[in-house]
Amino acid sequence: MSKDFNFQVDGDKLEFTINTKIYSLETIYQAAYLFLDKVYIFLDGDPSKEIIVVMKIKDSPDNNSVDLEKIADEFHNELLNQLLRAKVNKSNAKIREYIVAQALYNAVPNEVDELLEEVEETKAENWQDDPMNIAKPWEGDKESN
């Protein structure tokens, strides 16, 4: 393949190669599935090597003017793209891990603070009650004496 980004127009189809040694799979389909509004999209060839990418303008009164050269250069730009987010997908991976770990733990309530709290609630409803009468002031002994 050569440096030059090489299509070929007959019609209403572009033609173009991707080489996989560059763009992974996974990169190409995100890339194609934005301009599936606009073409038909077909995909062939050996994933280990190249993907034969196959467009075809869609029968749409919207579609009437669509310059299959212009699709040409927004595909490959937006290869770019998708080639880009993977990469930094790929490298943010575990902070992005270690973030939504700590939301989860922080949205489930931990049980030592929940038995903390029920300890407290008891205390604050039963303060009042002293049947072991040991909260009795010592100088009202004194006085019943």
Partner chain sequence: MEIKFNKEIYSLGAVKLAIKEFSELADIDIEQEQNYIRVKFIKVKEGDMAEMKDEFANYVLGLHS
Given for the second form:
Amino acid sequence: MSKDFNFQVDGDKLEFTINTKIYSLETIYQAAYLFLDKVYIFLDGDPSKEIIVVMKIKDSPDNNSVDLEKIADEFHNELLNQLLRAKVNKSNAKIREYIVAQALYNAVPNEVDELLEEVEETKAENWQDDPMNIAKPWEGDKESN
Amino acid sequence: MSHKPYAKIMLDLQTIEKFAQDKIAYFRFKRFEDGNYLITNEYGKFLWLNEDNFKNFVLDKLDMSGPIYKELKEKLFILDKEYLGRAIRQYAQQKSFLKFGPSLHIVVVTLRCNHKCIYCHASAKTCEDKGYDMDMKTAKQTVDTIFKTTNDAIAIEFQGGEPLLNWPVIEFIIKYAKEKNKLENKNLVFRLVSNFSLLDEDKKNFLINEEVNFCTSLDGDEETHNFNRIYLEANSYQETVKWIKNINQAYDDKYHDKKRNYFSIGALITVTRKTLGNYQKVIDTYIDLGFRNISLRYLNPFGFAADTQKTIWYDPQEFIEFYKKSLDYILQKNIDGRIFYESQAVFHLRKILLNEEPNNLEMRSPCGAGIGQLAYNYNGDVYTCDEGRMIARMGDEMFKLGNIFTNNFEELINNDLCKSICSASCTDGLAGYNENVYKPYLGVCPIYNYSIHGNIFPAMKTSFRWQIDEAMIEYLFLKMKDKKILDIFTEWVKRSKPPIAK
Amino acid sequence: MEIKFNKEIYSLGAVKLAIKEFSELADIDIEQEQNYIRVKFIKVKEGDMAEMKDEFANYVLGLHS
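Would you generate the structure of this protein in the form predicted together with the partner chain, following the form predicted on its own above?
Zooming out: every chain and molecule, the one shown earlier first.
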């Protein structure tokens, strides 16, 4: 646990600050989301420097045993988890997109096939207009070589 | 200022900074209180790592010749030269259902019912009500529409009301579809979902000869069943059980080979508040009646009157506790030598252990509404799925795709509603799902979200359904750490029927 | 009873969407200041206003993840 993680408790509320040089606002949103069923969370502060997090216990029968200080600690752990998730996300973003595109191209070929067929048909119809000479059979070239 | 170090932390900023980004493939993770990490990936693969191994994995400092590294590599957690090709093939295989049309076709042959079940969402009509039966013209057009699907597999499921109240149409659909299939040559199966109370020997023999699968509602022991399923003509439990035994005997007489294993009666249980405390009796009833499985499914929480809600409803935590106790009880039966499985667990386990998209279409991403199943109402109206039809019974036609007489098959499927449902049930990128370690195994039901939260996109993680699904899956993972339980789960998966739906 | 949402942290779109979602539960007014979006709870149709206010703030925050 980092030593700089301190919080103030005031009755059923707990307040702490997060350095946005380390944890982006996005990371804070993601971490906060995971606690919304347990506590009320309110954010304030200056996103260019630090965010103030105010947590409050939910007043419900299921929440009698909720320990706000424990949740604050868990929240801080979750910030670190989110930081790693963000890195994993970022480093894999392009490769994931490529995999999904390739996989779905194979899974749902119809539209792509139709498109390719249209292109082929268009090419066949217009083969005589061939200013770049791409319709010339390469076999012929081969033979002439 | 105060600070109590409750949660010991393993990840530190230095480790995160040094994350081996060129070596480690995309993964999701969760740290448990015992310090172990569960990691999963897009392909449904998973691995448990202790704290040190997790840290070394993140830093790519694991011994490359050791078993953990090999397993990580095998399970597509390591970016090596084979990763890309294998990942593409695996993902394409998992999502191959996208290239097929709907396979499950729910045909509501009547809205009338002779039961008044406490939880019935379908707002069934009484037996005396007129004008709620499918007629022959609609039945024929329904079958013609069903056969337009591009899927090689077709499962026609008769539902109601109580479908046996409109027997002539059931008989016609089976005969007509089989005739049609002589040309179409699809993998055609039928399923009758009935309370059996109107069954007789002739109907039973016809259905068995035509190889129709039976599915009934059995809410457990006599007390629980009759509390939930009110039938004024007779004792609902005794009627259902009488026919379960009768049909099983008929199967035994007809089949003496492997086919007997295929033909078994399916039973659905609706878990109400009454079931929670009676779980042992309910499970014992299923085992005593010779069932090979039980499906402990939570209630679809929509459409109840306030007083009904009080009688049958429960909090997610109550259901989760019930489910855990029930699963432990069932596992003990298995440990004692009786192979008997829980079907909801098997749906999840097929994803976890086989990386297969389940037949349970609402656990798929995207879900099966429109693209995996369609529901045909008695009057020819078509809905995205059975849940969509239920919403319509409550007066909201939000999920109606069209009508078989006015829309062709392409118009029914290729429309904005279908596309929206598909998009709303893709768990990729959804808040709370994308970072969730269980994301590969979770599904979304847009109709559920709409009925509860007024929006087809999922609500906050406080949602009833989310809490239960996540807790069930987590419990399975925790149980599986015990090799003995993993072996039982593997056996369950082997014995469960493979999906009909592609 | 009111909440002041910091404009650099909470988006106006999310606050407006939440107001729409909560419209059946409460009458809510919105005012914009230079740095804050001020949300006033005029009347709660059912339940406790303070609880509604906190749930509202959570809802808005949830829309940002």
